[in-house]
Structure formats: structure tokens, C-alpha cells
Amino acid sequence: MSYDSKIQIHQSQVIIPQHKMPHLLVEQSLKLEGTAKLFGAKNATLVIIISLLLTKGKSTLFNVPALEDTFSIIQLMNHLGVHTEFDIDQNILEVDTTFVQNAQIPFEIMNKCRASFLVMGALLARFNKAEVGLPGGCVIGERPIDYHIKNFEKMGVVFNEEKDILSGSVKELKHRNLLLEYPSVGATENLVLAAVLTEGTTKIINAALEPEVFDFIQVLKKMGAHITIEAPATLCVTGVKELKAIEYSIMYDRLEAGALLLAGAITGGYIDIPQAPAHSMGLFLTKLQEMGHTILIGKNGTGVKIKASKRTHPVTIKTAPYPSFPTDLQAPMTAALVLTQGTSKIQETVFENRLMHIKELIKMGAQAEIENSVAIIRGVQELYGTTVIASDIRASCALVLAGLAAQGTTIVTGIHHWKRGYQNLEKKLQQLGARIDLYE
């Protein structure tokens, strides 16, 4: 079938029959403007949260996110003892530790959420055990957990698996060098957390250190870590005896000011986020200005100002960790890629599975050809509305980003994944002028 024939039976789609499963409705929305706050990010929230359990008493943590998987770890906490009070109007958690005493986490907790697994090495620092089931997620790779379990092998932990359930034991964690083969950001997190009350100092060699990595160090460190970095990526953790409770403040979320500047850029509007952290979003924002989008960015590395260009050119992205650009905002690009004049090429280097809502994309009128992890996006003029299905987190920006800008009418399906990720964004693109509503 060629393109052409594609884009006419999309034509044909415009009128779409009212959906009884959940979904999100978004009708083409040109130019937004305005102002956006955001939210903490939920890629340091989740792991700082576990990270309490290394204390006894009672934390609170700031511009805590109210996503669904923020209250799936929170339900892990609460399974093993903690007491917590979630103040989602005003974003404050509180979080009790003293009392845990629980080692144990099923499989259907641990299913809800990837980051659930970061409970291990917390566990194993306290308690030396844990017995955890196999954590869920997002169906956007295998995410291998072998790089957690080999090194947390080498300080001593000895690991059964049986069906869904994998135990870990140690009469005493040992300090290593742990190199990693991959400078995986949950591995990092979860070695980081066994080491800090280990005796002696552990170097994590090939470390990840994203910016959500560096606010999950700064928490430790609060509380009384002893942790330096060495070049090259390494990550000195001297364990100490014990860690204080602390109140803290979590980072601003630049995956979610990401999603607000490409919502600018696709519907050719002026989009001004004071808090977005544009020290941590380099590479993304270059992007942006490649793309012809005149971009500004505030006094001290924060806020960022998009005014879009009504002529865009392609790009070529290629993912890969931080510094380099994130595969969390591979997919909402794409969108807008898929409207740019010209050919441009994304390759996903950090999980196999990423490219799923390019299938999506194609629906609404998008070229595009996919070989591997590479694809190839032959820009179009238009897009028009249709029913999709989101497969992960940022699958489901990046069809409510093409859905803005799409003629016509789009219905998103799989908004449990919107949910896990964004809270209230769509209020928030309300706001901005975008017609977009929720049906639960």
C-alpha cells in the first residue's frame, strides 16, 4: 500500500465512534500559549522513596508527583511496614520508616512498576535479605536485571529464583569495585543503595549520572552518606552506620517540561516554563533549535521559552544515556518529527522495543519506515485523527502530541501508562488552549 493510499483511508477516519474503555480525546489544537509549572520528577522520586527505607524515623519529601507509580511504590512501602501520608493537592509525603520490619514483597505488587526492583538493594542493606517477585513495567524491553544481580553477587549475595519470586541473602555485604557493562540507571541506583551502609568503600565503575541520579546522591548525602564521584563515570560510595531521616525537595521533571515544548513546537505555538531545568536538557533543546524553533533559556540555566517556527527541518537523533539524548523523549519528538519538512533519522540504542508508537503514528498519516532500532520519518503535511493504542509512558505523550495537531479527532487508549507518568498533564494543555479531555 503506498502512502497515499494511507492517507486517504485516514481521511475517512475523522469520525470516530465514542469509546466505552478508557481513553483520552484530543481534538486538533493549533498554536498553544501560555505559561506551565511542573511537577517533581518521577525518575528521582521512586528510587528516593525506597531510598528511606535505609532510615528510622519519619521523612518528608517536596513536589512529590501524584502518578500511579508513585503510588505503587508507595504501596510497596506500606507492605513492608511504613507508615505514609500523601498530600496530593499540595504534594507532600510523608513517609514513616521506623517500624518496618517486613523483607517480603509479592509478585503482584513488585508488577506494577520497573522501579519496584530498586527495593533489593535497600532491603539487603537493612536487613541482609529480601525477597522480592520480578518487577513489571512498561513493554518497551527486557530491561535485564542481570546487571543488578551479578554485582550485588560480588558483595557476597547469593540469589534463588523460584517462578515469579527471586530471594536474596548475605551474612554481610562486602565492598567491591562493580563494574557495570552498561551504565544502566537502576542498577546504578540499586548498587548505590546497597552500598552506603556497607562497610568500606565500593566504586560502581561505568555509572549512570543522570540528572535524576545526581538529586537521588544529594538525598543520601542529606542523610549522611559519604558518596564522591571519580572520573571516569565512578561513583565512590564509603559506607557509614547509619542515616538520618531528612525533609527534602525533588528536582523539577525535564521529561515533563520536554512534553510542554514539543506541545509548543507541533502546534506552531509560545510556550514559557520557568522551572524547566535547562542545565539538564541540552542536547534535547539543541535539537529543538536544529528543528528551527527559536528556543530561550532563563538566567542560571532554568526556565525555557519555546517560540516555534512555522518551518522546520529534519534532524538526526541517536539515544543513548545522559548527556546524549534521552530515549524518555525519543517518542514525543518523533511526533514532531513526523510534521517536518524533509527526512529524519532516530536510532534507539537503550531499549529494543521503543519505536512501537511509530506503528501508531503511521495510522494518523505518518511516513515512516523502521529497520532494527533505526527510523527513518519522511515529514508530512498533515496528520489526521484516528484511534490509537499507547504502549509505555512516552508512547502516550507522543500520540497526544500528533493528536494536538492532527486534523480531526484522536482517541488514545492505554491511559494507565499517561497516568503512570504525567500527573494532570492534560489539565495542564488544557490550560495552553489545547482541546484534550480525560474519560475514565
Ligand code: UD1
Second form
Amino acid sequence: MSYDSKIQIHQSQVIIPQHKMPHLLVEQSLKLEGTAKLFGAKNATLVIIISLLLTKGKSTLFNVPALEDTFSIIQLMNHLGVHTEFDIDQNILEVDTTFVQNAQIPFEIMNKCRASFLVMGALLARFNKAEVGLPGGCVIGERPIDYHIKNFEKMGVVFNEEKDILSGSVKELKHRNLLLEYPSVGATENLVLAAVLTEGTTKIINAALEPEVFDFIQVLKKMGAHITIEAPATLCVTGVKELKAIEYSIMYDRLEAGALLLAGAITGGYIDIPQAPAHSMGLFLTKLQEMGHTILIGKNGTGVKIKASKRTHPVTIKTAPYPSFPTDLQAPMTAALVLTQGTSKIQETVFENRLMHIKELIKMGAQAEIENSVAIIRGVQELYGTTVIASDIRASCALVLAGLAAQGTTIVTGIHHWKRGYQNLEKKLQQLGARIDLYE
Ligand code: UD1
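Pass me the form predicted in complex with the ligand as well; I've looked at the form predicted on its own already.
Now the full complex is given, and it begins with the chain already shown.
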């Protein structure tokens, strides 16, 4: 089959959504170039907003990304009686927790994002009880909450589940040695929230040590919490009587930085991200180098520049908790690997069911086989625009990246996921030279 006829076949599959279905329209955009700024990290922001429930007073957060998930958590806080003012142009959020009266959150509010369940630890700490709908979030595997529940129970909490509502209550939280079977980010954060006002020292063994967890711990320390780390991964939380309101600037988003660097990589461009937290992006940057791209890191581990190579090499990636390769950059990285000469291997170990973007990339001409949690990618020379569906936040990023390199027009639907995770990333890409538009 000649290339021309192949292009025709693929382009004819582009279906411009009827009834103005929200979508991202991406045209092939080669050699993106320029400097990009970052917003604050979503995964730090959500837990930090919730942690303010442990204080009484007015706090100010800077660098807060205006994302759908941020709005969902703000709605949750407002439901509890918290007063908020969000300047979305300046990314400044003021949160007044003086009058929190309510410890109940209905399913409709809880199920908008998964991080909502972190409210359990905070409400147990403040009120000794909580009644919440079961959490929602991306469709990436079952995403159970058993590690949270088992360890809250060790601290004395009694749970009752009826329909979609989970109630927890305790006379007084007890400090305990808590062991996580797996270093779950959410369970670590929830247990820390429950422990900071609990008398005595709670130990969380095999805790998650993601950079966003550290940012959250920084916030708690600024409030007056006592938290130390014992090697290799035990958080020791010694309860204090009260925590004070704070001012804090959220860390820059390493996942947004990753998306922008990959936009440079996949289009053969040159991109400078002066705020990128390179010190917490180690293995991801190493893999970009292994692919053949030139990576320059700024002084003190802040700032990354990428000068993309035209001839790239295949790599092997295995996702795992920090400091291994982040699961949240697996899908975006896959978009670059489908265009890399040779055979790459991707193993997803954090979430089952998180290779759904690959089926969409195959629609664009990628060659890949998936067996259980492993994908074997055989690099192709071209991708072709078509209509694809984003199944989660990071899949939406992968499909946009693929669209930048694909011949013709790519339509990405399921863009509520994009808006949950990236603030105006399409505009940042436009400024770097991308032809991309968001239609809502
Ligand atoms: C957080 C991040 C998400 C990231 C993930 C892993 C936020 C808001 N989200 O999600 O972007 O992809 O960390 O880095 O910070 N598990 C259980 N039982 C539990 C809890 C988790 O089996 O009680 C499993 C999960 O199904 C998953 C694994 O543990 O397979 C890791 O999940 P976890 O680290 O808890 O992810 P989240 O906190 O939901």
C-alpha cells in the first residue's frame, strides 16, 4: 500500500463530532519551539487543600492550578462550610476553615474525583467522625481503598457502609504502627492527615515518598506538625494539639513538565522549561536521554531543556512508585515510543487497565501488542490523524501528543479528563507552535 492511499484511509476515519461534542482538534505540528511556564502540581494541590481542614483560620495557597479536579475539591470544602476565594487568573486560593461544621459529603460531590476520599482522614482528625459517598476518579482499574480502611481501623475507627455511603467514627484516634502492603500515595496521605493531631507517634511503614507527598508534608510542617522520616520509608508523625493557618506556594507540576518535554521530543523540537523540578524527574529524563534526546538540567536541579533527536532509540519502561518511572507519565511516553525505531517494552505495574490509550494509538497507525500489563511497541515511521477517545487524564495527554506528530487531523474526545488534569495546556502548546484547539 502506498503512503498516499494509507493517508486517505486513515484521514477518512476522522469524524468531526456531531452536536458539538467537546473535543480537542490537533493538526500535525512539527518542531515545537520555545519556553513554557508550569502550573502547580495537581497531585499536591488536592491533598493540600483538604489538609487545611486541620486548621482553623484563613490560609492562602499560591500556584494553585485551575483544574476541574481543583474545582471539585473546592466544592467539597464549601459543602463542609469552608469559605473559599479562588483567583483563577493569579492561581491564588484563599481558604477560611474557621467555621467547618459538617462532616457529611454526599456521593455526587465525592464521586467527581478520587482524591476526595482524603477528606476521611482530615474529618476523623477534626471531628472523630465522617460520613462520605464512595470516591470516583479515572477508570483505571478498580482502585480500591482497603489500605486506607484497614489502617484507620487499626487507629480505632469503626466503619459502616450502606449503599454508596461510608461512615467512620472513633472516640479518640490511637497512634499505632501502620504497615502499608504497597506504598499507596492516597493511603499514605490519608493516614498522615489522621495522625497529625493524634496523641503519640504514629508510624506509617512503607509509605509513598512521591514528590507531591513531600510537598504536602512541607505544608503540614509549616502548620506546626511534627513529621520525620526513618530509612527506608517510614513516616513518623507525632501528634500536636493544634495546627495553624499558612501561606504556601504549591510545587511545580512534574507531570505537566513531562507532557511539554514530550511535545518537544515527539515533534523534533527544542523546548525550555525553566521551572521544571528536574530533581524529581530523574528516571523519566534518563529515558528521554536513552531515546537519544539531549537533556540539559539547570543549576540546583531546577529547569530542563530538551533538544529532540530525529533518530530515536527504543527503551524499556516499568512503572513503579517513586523514584521509579511514574505511572502518570507512562501514557504520554508511549505516544513518543510508537514513533521510535525499534521495539520498546512498557510494563505498567501500578494500575491494572492503564494501557487503554494504546488501543487508541493503534487506530492512529501504531503497532503494538498488549498482554496483561505489558505492551510491546514496534515503532512506525508515521501516525495518521483519526478520532480517538481519552479514557483518563494521562491518556488524553498521550493522544494529544500523538496528534501533534500524526499526519492530518486528530480529534480527541473524552476531554473532561484533559480538563481535570491540565490547565490550558492546549494554549501553552499553541504558544510553542502547535496547531491545537479546544472545542467545548
Ligand atoms: C495517586 C495520584 C495518581 C497516581 C497514583 C500513583 C493523586 C490525586 N493521584 O493516586 O495520579 O497515578 O497516585 O502514583 O495524587 N491501592 C489498593 N488499595 C488501596 C489504595 C491503593 O489496592 O487502598 C492500589 C491501587 O489500586 C493502585 C496502587 O495501589 O493499583 C497505587 O494507588 P495509589 O498510590 O493509592 O494511587 P492514588 O493515591 O489513587
